[in-house]
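Take a look at this single chain in structure tokens; it is the form predicted on its own.
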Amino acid sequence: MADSVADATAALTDDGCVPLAGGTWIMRASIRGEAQSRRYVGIGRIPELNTIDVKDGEIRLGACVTHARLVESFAGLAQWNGLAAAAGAAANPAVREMATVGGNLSTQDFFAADLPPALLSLDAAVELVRPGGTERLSVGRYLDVRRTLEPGALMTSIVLPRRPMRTGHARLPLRKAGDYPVAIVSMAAVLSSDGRVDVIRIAVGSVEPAAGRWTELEEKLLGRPLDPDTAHEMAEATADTFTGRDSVEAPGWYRVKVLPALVRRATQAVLSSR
């Protein structure tokens, strides 16, 4: 059990060591037929990884902040409605009390995670401590490189820019699949006084192996009045951007098929957030 970031990164330089935070994914490795690592480094007691630091221009979330704490801290705040909805819909209450934001971003083979698309829509970044120093990466970049990080790299925080945006999060779960969502759409938008879209970021999760932006849809909605029917229509026209992943709980084509309906729901959530 590490008491500081320095202790943790020193231990993690030993190849094969894995950081252990909430443990909600690691503890079920045997159920998935995966071998356990030979050594884990507990990071859940490190104070700075458990703080939420609110500043004028940004909010820094420690990597070990739990889903439950995200809901408690951000529910009811228009800019963060999407993030609170993502954290509050994940898994079940017991898991949300343990699962961390850093773990949700870092678990490489958990394709149905709710927080990555929500954080992508918010233009969030992650801060890493690496053997060569510290580094800040966009969430999208981090998702691209997380499999290739060298031993000793550790996510310490997630940085949320504070902007006057409205946000929404929509998901389609399958109850028989442990509430893992078939597809996820997260949206964040800045609207002008006449309701037109000045800025919009839309991210999709669970459809492909990693969450990603829906830039084609963003381009079509930019400058238009934000309307659920129009957003649904534009989503149908651009949904073939995605190649759905096949799995035991849903075929890939179905994951893509439901995206326009989720875009409609996310748009409604954005418009209702005040």
Given for the second form:
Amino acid sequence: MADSVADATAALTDDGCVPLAGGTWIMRASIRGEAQSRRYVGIGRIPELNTIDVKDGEIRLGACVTHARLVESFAGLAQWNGLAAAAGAAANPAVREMATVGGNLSTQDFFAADLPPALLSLDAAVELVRPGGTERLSVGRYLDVRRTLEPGALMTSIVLPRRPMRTGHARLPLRKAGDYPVAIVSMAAVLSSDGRVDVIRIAVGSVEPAAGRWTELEEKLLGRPLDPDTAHEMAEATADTFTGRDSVEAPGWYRVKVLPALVRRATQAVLSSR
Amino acid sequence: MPTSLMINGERRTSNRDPMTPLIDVLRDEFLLTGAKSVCREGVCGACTVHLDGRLAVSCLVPIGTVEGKDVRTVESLAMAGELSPLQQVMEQHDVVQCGMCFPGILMTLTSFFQAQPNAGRDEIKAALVGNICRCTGYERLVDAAVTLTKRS
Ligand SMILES: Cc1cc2nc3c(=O)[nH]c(=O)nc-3n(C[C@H](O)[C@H](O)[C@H](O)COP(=O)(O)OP(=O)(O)OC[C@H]3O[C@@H](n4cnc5c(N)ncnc54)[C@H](O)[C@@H]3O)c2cc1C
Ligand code: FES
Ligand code: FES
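Just the form predicted on its own so far, so send over the form predicted in complex with the partner chain.
Next comes the full complex, and the chain you just saw is listed first.
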């Protein structure tokens, strides 16, 4: 167990050593049929990784902040409705107490994660400590490079810009709760006084192997009044840009098919978040 | 490296490999067999304990990460020889069937009622999404839990 970021990164430069945060992914390696032979450095106790720092223009979340703490800190605040919904609906209460934001963003082979689309819609960034120094990357960029980071790299925080946006997160699990979502739509929008879309960011999770923005839909909605029916219609017209992944839980076509309905729900969540 | 921790108020030391799941240490080493090892992947909740006062599925907690922490298992609920109010309502309503899920359910609800003593039916159900029970169908269990909130 590392006591500081410096301790952790020193241990991590040893090839084959990886960070262990909440452990909820790593501890299931053998069940997935993966080897668990590598060395781990526990990062959950590092004070800097457990703080939530609220500044004027941004909020800095330590990478080891848990889903449960996100919900406690952000529930009831309109601007963070989407993030609180994402963290609060994932998994189950005990796992939410253990699983961390940094772990959720860093789990390469977990395609149904809730926080990547939520954080993409919020235009969040991550801070990494790398052997060459500290670096800030957009969440989208981090999702692209996380597989290829050199030994010694550690995500220390997630940075949320504070803007007057309204946000929502819609997910479709197959059961009512407790299992992985088949598809996820996260939305963040700034609306003008007459209800038109000034800024919008929409992200999709679980449909393809990595979460990503839905820019075609964003472009169609820009400048129009935001309402669930229009959003649904526009989503139907642009959903063919996705290639759903097949898995035992759901075929790829189904994941794409449910997207317009999730766009409708995310829009309703955005409109009701005040 | 040995790990030293508090379990139900007593200091204990385990010499198991740091990646050993806490559930195995509790059951095999300290013979606290209340928590059950069932799915070993965080889904069923039968192994639920309290870790520094917060819920944890002990099958996913590596023992090496809990040095100095406070672990409470289902055995701690009736330490003074008297069942906790939650245990009492479960017994009065004759809820328990095979009992495999119950230690976890008790730990989840104990922690949930500390946070939300006046919770309603739907909230109780939502709190239990990580505790799978094959026998009771949940309804009787939730009925019993609801009487506890009314009583308080
Ligand atoms: C029953 C169950 C249901 C679940 N349901 C959902 C769900 O509905 N939605 C959802 O999103 N998730 C769900 N999860 C997954 C869970 O959220 C992830 O397992 C979790 O987010 C991983 O976080 P962790 O802190 O436990 O990561 P760990 O297991 O500790 O680590 C996961 C990976 O991330 C790396 N890592 C961790 N922290 C860092 C860091 N700071 N810098 C660099 N790399 C790092 C590790 O090296 C490892 O590769 C579920 C899990 C369980 C057990
Ligand atoms: S055994 Fe731990 S959750 Fe099932
Ligand atoms: S009583 Fe048998 S699993 Fe719940």
